[in-house]
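Just the one chain here, laid out as C-alpha cells, in the form predicted alone.
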Amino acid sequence: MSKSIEKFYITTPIYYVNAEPHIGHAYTTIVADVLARFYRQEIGSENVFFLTGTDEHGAKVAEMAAKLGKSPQEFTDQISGSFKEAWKNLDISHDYFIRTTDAKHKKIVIDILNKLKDKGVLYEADYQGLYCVGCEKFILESELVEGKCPDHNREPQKLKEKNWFFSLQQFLPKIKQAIELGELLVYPASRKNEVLGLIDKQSLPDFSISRSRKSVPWGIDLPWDKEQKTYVWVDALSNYITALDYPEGEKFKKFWPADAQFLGLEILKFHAVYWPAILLALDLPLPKLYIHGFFTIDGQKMSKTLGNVISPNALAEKYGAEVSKYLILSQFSFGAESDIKIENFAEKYNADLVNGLGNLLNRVTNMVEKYLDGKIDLQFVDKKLAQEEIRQLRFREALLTIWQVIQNSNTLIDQEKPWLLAKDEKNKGKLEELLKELVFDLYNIATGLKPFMPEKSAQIIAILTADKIKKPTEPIFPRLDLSD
C-alpha cells in the first residue's frame, strides 16, 4: 500500500444473518478496524470510512425466520442487532453499518438494476437446475456427495423457472486483464492465482440476479418485473457503493474506489468475479481484495455441534475489546489458513500482557518514582513502531515487532541492574540516562499500539508524559486465574 495517499475506503463482507455473529465474523472486522484506526492516525479521521454491515434478503431468512414463528423483518431486525451489539463490545470503530433492508440500500440496487438492464447486460431465461437452499446457490450434481450437498447435508431442490441473467463470460477477459495488471489487487498471491484458475479453467456460466418470487419471496422486486425478485450478489455486492450514495454521493465521490476491502476465502469467486463484472458493467473503478484464509478453532473446523463455535461476546466479556483484539491478532498471519487456539488465550495473555507489557510498565514507573522522585527531562518522538508493517497488512508480524522491544527492554534492566546503580551516586548520570531509554521505549511501545490497543495506549502515554511519572495503582493488565 502507497504511504502517500489521501483517502482510505475500507470494508468487510456484509454478514448473513441466518446466525448469530461469531469469531469468523470477528476476525475480518477487527482487521478493518485496526486499519481503519492506523489511517485514522495517518490522513485523519475525515478522510477514513469504514464499511460493515449485514445482508438480510434470501430464502435462507425466510426459512429461518418461519421457523421461528417471525417475520423476515423481525428476525433480521434481531440478528443485525446482535451484530451491532457484538461489534460495540469489541469497540468496532466503524463509521457506516448497512442493512440491506434500508430504504436507501434499496432504493439504490433498484437505480443500478435499471443501469445494467439499460447497457444491455442483463437478460431473461429459463434455468434449471439443482438448487440448495442453505447455500442459496445452484451447485451442479457433480458436487454432491450421496445426492446431498456437502456444506449443508441437505438434498438440493430440482427446480425449472424463469430468471434474469447477469452476462458474466463478456467480463471475463477484462477481469483477466485487470487482475494481471494490478488494476484489480486480489492479495494474497495465491488467491490471485486461484482467480485467475477459476477464469481460466473453469467454465463460469453467466450468473442469475433474480429469483421468482415463490422461490424467494424476501428480497428487492425487479423494477421491471414484480413477479421476480432481486437475487443475492446484485443486491448483495452493491452495499459497497450504496453506503457512499452512489452514484452522485459526496462520499462516493471522494471515497469509491475501495482501497481495502476484507473477504473470507468462502466469497472469493463473488467478489474477485462477479464484482469486477458489476463494476465494469457500470463503467466503475476497480477496488483492492484482502483475502484470509479458513481457520479451525483448536486443531477443530467450526461447528454448532462441536460446541466451539466462539461469540465475540464471550470473548469481550472475559478479556474486554482490545485484548480480545490482541489475541486473536497475534495467532497468525493475515491471509494464512490457520489455527486459532482459544484454549491457549487466557496463558498468552498472563504471558505477553501481564508479564510483559503490564510487568515492564510497573518496573520502569516505579524505579523513575523511586530513584528520581518521577521526574524525568525527556523529549518524547514517536519513532512510527510497526507501521510499515501495519500498511502491509502484516498485523501478527507488527505486534510480533512491538513485543521485541518489550523483551529487550525487559533484558535490559536485567542486565544493567538499575536497583544496584542507584546505591552510587556516582552512578547517577548512568542510572538516569538508561531510565531515560526505557521510558522513551516504552512510550514508543504505546503509540506502536494505539491501532490495537487505543484505550491502553492511552493510559500508558497518559502515565509517561505527566508532570511527575508514578507506578500504577492498580495493573494496566489485571492477572487471569488459569485453574478457571
Ligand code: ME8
Contents of the next structure:
Amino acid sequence: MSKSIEKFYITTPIYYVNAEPHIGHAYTTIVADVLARFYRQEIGSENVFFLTGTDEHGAKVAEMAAKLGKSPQEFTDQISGSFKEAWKNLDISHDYFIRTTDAKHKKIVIDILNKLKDKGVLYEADYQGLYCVGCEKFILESELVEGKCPDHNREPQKLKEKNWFFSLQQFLPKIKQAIELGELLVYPASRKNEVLGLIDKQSLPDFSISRSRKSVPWGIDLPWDKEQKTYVWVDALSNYITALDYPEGEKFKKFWPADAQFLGLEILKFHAVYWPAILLALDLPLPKLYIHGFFTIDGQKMSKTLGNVISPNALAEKYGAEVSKYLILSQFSFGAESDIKIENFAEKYNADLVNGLGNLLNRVTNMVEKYLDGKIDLQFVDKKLAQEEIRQLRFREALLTIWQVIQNSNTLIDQEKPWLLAKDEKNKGKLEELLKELVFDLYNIATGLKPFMPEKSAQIIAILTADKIKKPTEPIFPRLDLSD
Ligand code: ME8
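Target state, the form predicted in complex with the ligand; input state, the form predicted alone:
Once more the chain from above appears, this time first in line as the rest of the complex follows.
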C-alpha cells in the first residue's frame, strides 16, 4: 500500500443471520473498523467506505425461522437487528450496513444475473449431489465422516435437480495469473498458495448459481426461471458491489475495487475463486483479500452446545467498546490461528490499561500539576507511532509498539525519580525536561491509539493540551475487581 492512496474501500463478510453475533464476527468487524478509522485520518472520511452487513437468504435461515415459528423475514429482521445492535455497542464505524433482503440489493443482483447470462457464462444442467444445509454447499462423499458433514454433524440431503451453472473452468487460468501478478491480492502468502493449489489440483468444478425453489424456498428468483432461486453465495458475494450501487452509482465508480476485503479462512474459496470469476465475467477489476485465522475459546470451537459462545454485547457491557476492541486485538496476530482465554481478559485489562496506560497518565499529569503548576512549554509533534504496523495489518504488533512506549515511560519515572529531583531547586531544569519528555511520549501514545480507542485518545489529548495540565479526577480506566 503506497502513500498515494486516494480512496479506501473496506469490507467484512456479511454474516449469516441463523445465529446471534459472537466474538468471531466481532473480530473481523473490529479489524475493519480500526483500518477504516486509520484511513479516515490519513485521507479524509469522504474517501473511505467501510461496509458490513448480513447474509439473509438460503435454506439454513428458512429452516431456523420455521423452527422458531417465525416467517423468514420476521426472523431475519430480528437477527440482523442484533448485529446492528452489537456493532453499535462496540462503536463500529461502518459507513453502510447492507442486508441481502434489501430491495435495492435484490434488484441489482437480478441485474448482475442478467448480465452474466448475456455474457454467455451460465448454462443449464442436471445436478445430482449431496447438499449440506449447514454449509450451504454441495459436499463430496469423501468429505463425509460416518455419513455426516464433519462441520455440522448432520447427514447431507441427496439432491437431484436442474440448476443453472457458472462456467468457472474458463476463468481459472485468468484467476491464477491475476494472483501470480498480484492483480488479485490474496494475503497472507500461505492462503495465496492454498488457492493456487486448489486451481492446480483441478478440484474446482463449475458451480451452480441456482437451486430449485422446492429445496431453497427463501431467496431471490432467477429472473428468467422462476422455478429457481439464486444460490445464496452469488447473492451474498454481490453485496460488495450492490452496496456501492453497481453499475452506475457514484460510490461504485469511486470505490471499486475494494482495497481490503476481510474474511476468515473458511470462506477463502468463495472469495478467492468464485468472486473473482464473477468479477472477471462482469469485466470488473479485482480486489485485495485479507484472510485471518479462526480462534477457539479456551481451546474449543465456539458452539452453542458447549456454551462457550461469547457475545460482543457482554464484553462491551463489562469493558466498554474501546477496551473490548483492545482486549480482542491484542490476543493474537492477524492471520494466525489462535486460542482466546477469556478469563485472562480482566487481568490483562488491569495490567495494560489500569496499571499501564492509566497509571502513566495519572503519574505524569500529577507531577506536572504539582511541580510545574500544570504548565508545560511544549510543541506537540505527531510521531505517527505504530502507523506502519497498522498499514501492514499488524494490529497486535501496533498495540505492542505503543505499549512498549508506555512501559518505557513508566520505567523512566521509576529510574529518574522526579519526586527526588523536585526537592532541590537546582534540578528544576532537569525535572522540567523529564516531564516534557513524558508528556510528549504520552501525547504520541494517545495519537497512536486513535484508530483503536478514539474516545480515550481524545480524552488524553484534551488533558495534555489544556492550558493547565491536571491529574484527571476520575481514572480513565477504573480498576476492575477481579473477583467479579
Ligand atoms: O460465512 N474466529 O457468514 P458467517 C475468527 N455469510 N473469525 C470468525 C470466527 C472465529 N471463530 N467465527 C466467525 C458466512 N468468524 C457468509 C459470508 S460473505 C459474501 C458471506 C468471522 O456468519 C470470519 O470473518 O458464517 C468468518 O469468515 C465469518 O465470521 C463467517 O461468518
